[in-house]
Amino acid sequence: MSNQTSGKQRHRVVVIGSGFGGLFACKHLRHAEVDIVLISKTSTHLFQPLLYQVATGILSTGEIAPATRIVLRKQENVQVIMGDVHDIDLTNRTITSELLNRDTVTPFDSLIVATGAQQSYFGNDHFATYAPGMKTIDDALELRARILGSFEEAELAPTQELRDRFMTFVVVGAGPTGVELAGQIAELADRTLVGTFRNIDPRDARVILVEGADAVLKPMGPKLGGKAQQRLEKMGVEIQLNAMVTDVDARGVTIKDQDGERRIEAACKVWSAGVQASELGPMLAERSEGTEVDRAGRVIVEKDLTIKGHPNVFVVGDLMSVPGVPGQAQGAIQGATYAAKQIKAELAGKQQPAQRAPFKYFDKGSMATISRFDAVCQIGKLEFSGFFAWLMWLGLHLYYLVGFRSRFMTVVQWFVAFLGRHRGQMAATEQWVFARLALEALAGNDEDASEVRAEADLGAGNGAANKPAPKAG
C-alpha cells in the first residue's frame, strides 16, 4: 500500500470522478490555493451524451473522450491518478483507491464526489449479458459491433426466420438516449448501408422502441414527445408504449402489456431504460449518520450539497439527489461549480460552512435529436422542434466538447455523416462483443462462462456464428 500525499502544506481537495462534475470542479479551482487530486477509474473525460454516435459509426471515441491528463496538464495544482475507489474514511479523511491490486491512500481536507451513474436493469442485472447499456465507451463499441454484426449475420442467414431475427433491433427505453439511438439505427440502415449487401436490403431492418410508460420523452411533455414519436414513426421505427420488458435472452425479449406476454425475436438489443447511482452513494450514507439514499442509490444531500455532519464532503452530479435537478450534464456542472465556489470562499475567509447560500439549479432546458436535421428542444416554457432545434443541439454539444481538435473533428464527421451517406467509424470486431462477457466469466463462475458460449453459438449480432466462444481464462 502506498500513500499519496502532497509535498505542499496547502488545502487538499480530492475529486472523485472525471466526468462533467469532476472536470468542472478542478477547472473552477484552477487559481485557488489548493492542491487537487483527481481520482478516476478511467483515463478519459467522457462526453456521454454523444456515446450513441460512437455506437452508430458517426464519431470516434477520441472525439468524445479526451485523456483527462491532457485536458488538465496545464493546471499545475491538479494531479490525476487512476484507481477504483473502494473506501472513503470520513473520520480520518482519506480515500483508498485500487489500481492493479495496489491500494493508494489519498488524504483530503475537502472532498467532491462526482462518480455519476451506471445503467440500471431494475434488479434484472442478467439482462446486461444480451442488452448492453449506453454509459461507457466499452458499451458503445460493443453495441456498434452488435449492430453491424447483425447485418453481417443476416447476409449469411440460411432461413428467412433467422434473417428476420438478425434484422430486428430492439431499443428499451424511450428517453433521450433511446430516441436518439433508435433514430440513428434507422438512418444507418436506410442511408449508410444501402447497396452494401447482396442477399439483404438493410432498409428491411425492423427498429423497435419499447417503453414502459405511455409516452415518448415523457419528461419533455406531450407536445415534444408527440413530435418525436411522429418523426420516428415516419422513419419506420415501431414504437411500443406501456410495454414492460420482463426477460431478455440471446434470441430476443419478452414483453408484457395489456394483452399479456409476447415475444420479440431480435438478435441485437440495447438497454437505455434507467440509471443507478454508483456504489459510493450507499457507502457515503452508511458512514455519515443520518444521510440517506433514494431508490436509485443517489445521496440525499443537504442544501449545500454536503452530507450530514461533514460540511467538507460535497456530492454532485448524478450521484446527488436534489428535487428538480435532472440527471444531466448541466446538473453536474452547476453542482461542481457551486462546490468549488464554497471551498474558495471559505479558504479566503469570506464565509463559514454555516453561512453558505443553498444550491440553486438553473434549468437551461432539455434537448434530444431524433434524426439528421430534426430535434426537439425545451427551454423553460418554450418548446420547439425541427431544423432550428437541431442546429441548437449541434451548437450546445460542440460548446461542451473539450478541446479545439475534438470540436473540429466532430464538425467534420457530422458534415460527412449528415450531408452524405458515409460514416467514418464503421470498424467492429468480435472482441468488442465478447470482451465484457469473457471478463465477467473470468471473474465469475461456470454459469457465466456458459452464457458467453451461448452468446456465441446463437450469433447474437456479432458475426461469430458457428465459431467457438472465446475461452474465459
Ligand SMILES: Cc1cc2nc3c(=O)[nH]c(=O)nc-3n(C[C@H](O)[C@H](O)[C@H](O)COP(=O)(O)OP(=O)(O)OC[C@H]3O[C@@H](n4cnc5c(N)ncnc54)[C@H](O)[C@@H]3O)c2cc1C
Given for the second form:
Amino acid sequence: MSNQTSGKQRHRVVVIGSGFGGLFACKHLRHAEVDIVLISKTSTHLFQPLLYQVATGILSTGEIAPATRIVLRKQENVQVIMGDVHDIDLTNRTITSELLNRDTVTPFDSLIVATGAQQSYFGNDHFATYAPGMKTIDDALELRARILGSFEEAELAPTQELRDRFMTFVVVGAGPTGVELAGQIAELADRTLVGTFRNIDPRDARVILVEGADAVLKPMGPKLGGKAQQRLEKMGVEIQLNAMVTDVDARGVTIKDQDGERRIEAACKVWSAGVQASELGPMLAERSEGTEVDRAGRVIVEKDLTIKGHPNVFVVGDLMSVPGVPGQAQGAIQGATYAAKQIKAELAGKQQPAQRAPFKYFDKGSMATISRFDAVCQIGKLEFSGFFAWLMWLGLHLYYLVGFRSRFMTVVQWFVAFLGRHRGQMAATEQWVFARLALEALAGNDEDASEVRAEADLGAGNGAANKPAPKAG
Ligand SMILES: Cc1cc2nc3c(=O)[nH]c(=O)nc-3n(C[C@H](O)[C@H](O)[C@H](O)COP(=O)(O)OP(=O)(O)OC[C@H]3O[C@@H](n4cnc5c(N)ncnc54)[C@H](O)[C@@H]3O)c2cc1C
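Okay, that one was the form predicted alone. Can I see the form predicted in complex with the named molecule too?
Shown next: the complete complex, the earlier chain at its head.
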C-alpha cells in the first residue's frame, strides 16, 4: 500500500529524524518561507544523555522523551509524520517511509538527514540478545527490568553460585554512558535497594566496568579519566582495563586480556562500547557518486555538510563524519543550525550554494556524571571535577531538556533520588525483558525465536518458578 503526502506548495524541506539534529533543524526554520515535513520512526524527541537514568529508575520516559508533534505543535510550517525511511531517491527527490506495512512517498526540495547512530557490536550482533545497548527508550526499559529482575532472581536463587551470577552486573565500555550507568547501578544497590530484600544484601552486588582501552573516559584525558576511575572504585565498581569482550551469552561474558581468556559469570550485561551510523548513511553514499562512509558508516560530507553533487541534501548529527566533530548533541545541534541557515539564506536570495561558508564546529566541552554530586567536566583547556562539575552538568541537562513540564518533573525526580534514597520509577515487567526478542521472533527469525525459548528455559531453570520472573539474560 502506498500514499502520497499533500501536494507541493512552498519550498519543501524534509527532515528525517526527531533527535537533536532533526528537532533543531525544524526549530531554526520556524520563520522561514518553507513547508517542513519531519519524518521519524519514533514518535518522540529522545534526550539520549539521560537514558541511563530511565534504566536505573530515576526518571520516567515521559521526562526525557516528549512527543515530537506536541513539541512542534505551535510551529505551523511543520507536519510531523511517523515512518521508517527505507528509500531516498536523489534523482526524483522523494523519500519513502513505512509505517505498519504502508509506504508513504514525500517529495522534497531540500533534505536534512539526521538519523543518528545505533549500538555497534563490532560484527557480533548476536551479543545484543544478552547485552542490550543504550540507544532507545525500549533499551532503557529493558535494561531496568533486567537490572531489577536480576536482584529478584538473586533473592530466590537456591545456590550461592546462582546468587553470585544474578548479583554481578557487567557494563561493557567505559565511555560516558558506561561510566554513568556503572555508577548508577552501584548507587541503586547501595542506597535505594538496601533493606528491601530478606535473603540478599544488595550491597553485595558486583558492578564490573570492562574497557578494551587502557583508561576510563579516554577522550577526556588522563586527569579526568583518573578522577572518574578513582571515584567509581571508591563506590565499589570494579574496573577492568585493556580487557576485550570476546563473547557474551546468557550466563556471562568471556574476556581476553594480557593473561589470556577468562569468564565473568553475570546474568545482567549492558553494552555501551560502540556506535554504528544509521543504515541511511551507506544508502546515501551508494546513491551519490563519489560520496563515501567512514568505518562506522557515517557519511563523509562536504565542507557544507552536503553530499557530492547534491547541494540540497544535508547530513547532520551522528550520521555525518566531519573531522574534529564528536558524536555528541552539540555536533548535531550546530550541524542542523548550519543547514537551516543555508536554506534560509538561499531562499532569501542572499547566497548561492557555491558561496556557502564551510561548517565550523565550536567545541563547548564535554562532561559525564559519576554519581550524585560528582561529575567530570572539560571546557577547552579547563578541566574540573566534583560537586561544581556536577552542578554544571545538572544545569546544562536541564537547559537542553525540551519543555517546562519535562524540566520541572526532572527536578522533582532528582530531588527525590539525590537527596533521599528513593527512586520514583522502579516499575519493571517481564514483558520489557522479552519483548525485543519476541518481536524479532515474530519477524520470522527462527534463530531469535529459539533464543527467546532459551532465555525462558534459563529463567525456569533457576528453580524459582515455572514461569520466569522478570530476569536478566
Ligand atoms: C546513552 C547516551 C548518552 C549520551 N550522552 C551524551 C552526553 O552526555 N552529551 C552529549 O553531548 N551527547 C551525548 N550522547 C550523544 C547524543 O545523544 C547524540 O550525539 C545525539 O543524539 C545525536 O543527534 P542526532 O539527531 O544525530 O541523532 P539521534 O538523536 O540519535 O536521533 C536520530 C533520530 O532519527 C530517527 N531515525 C533513525 N533511523 C530512521 C529511519 N530509517 N527513518 C526515520 N527515522 C529514523 C530516530 O528515531 C531518531 O528520532 C549520548 C548518547 C547516548 C546513546
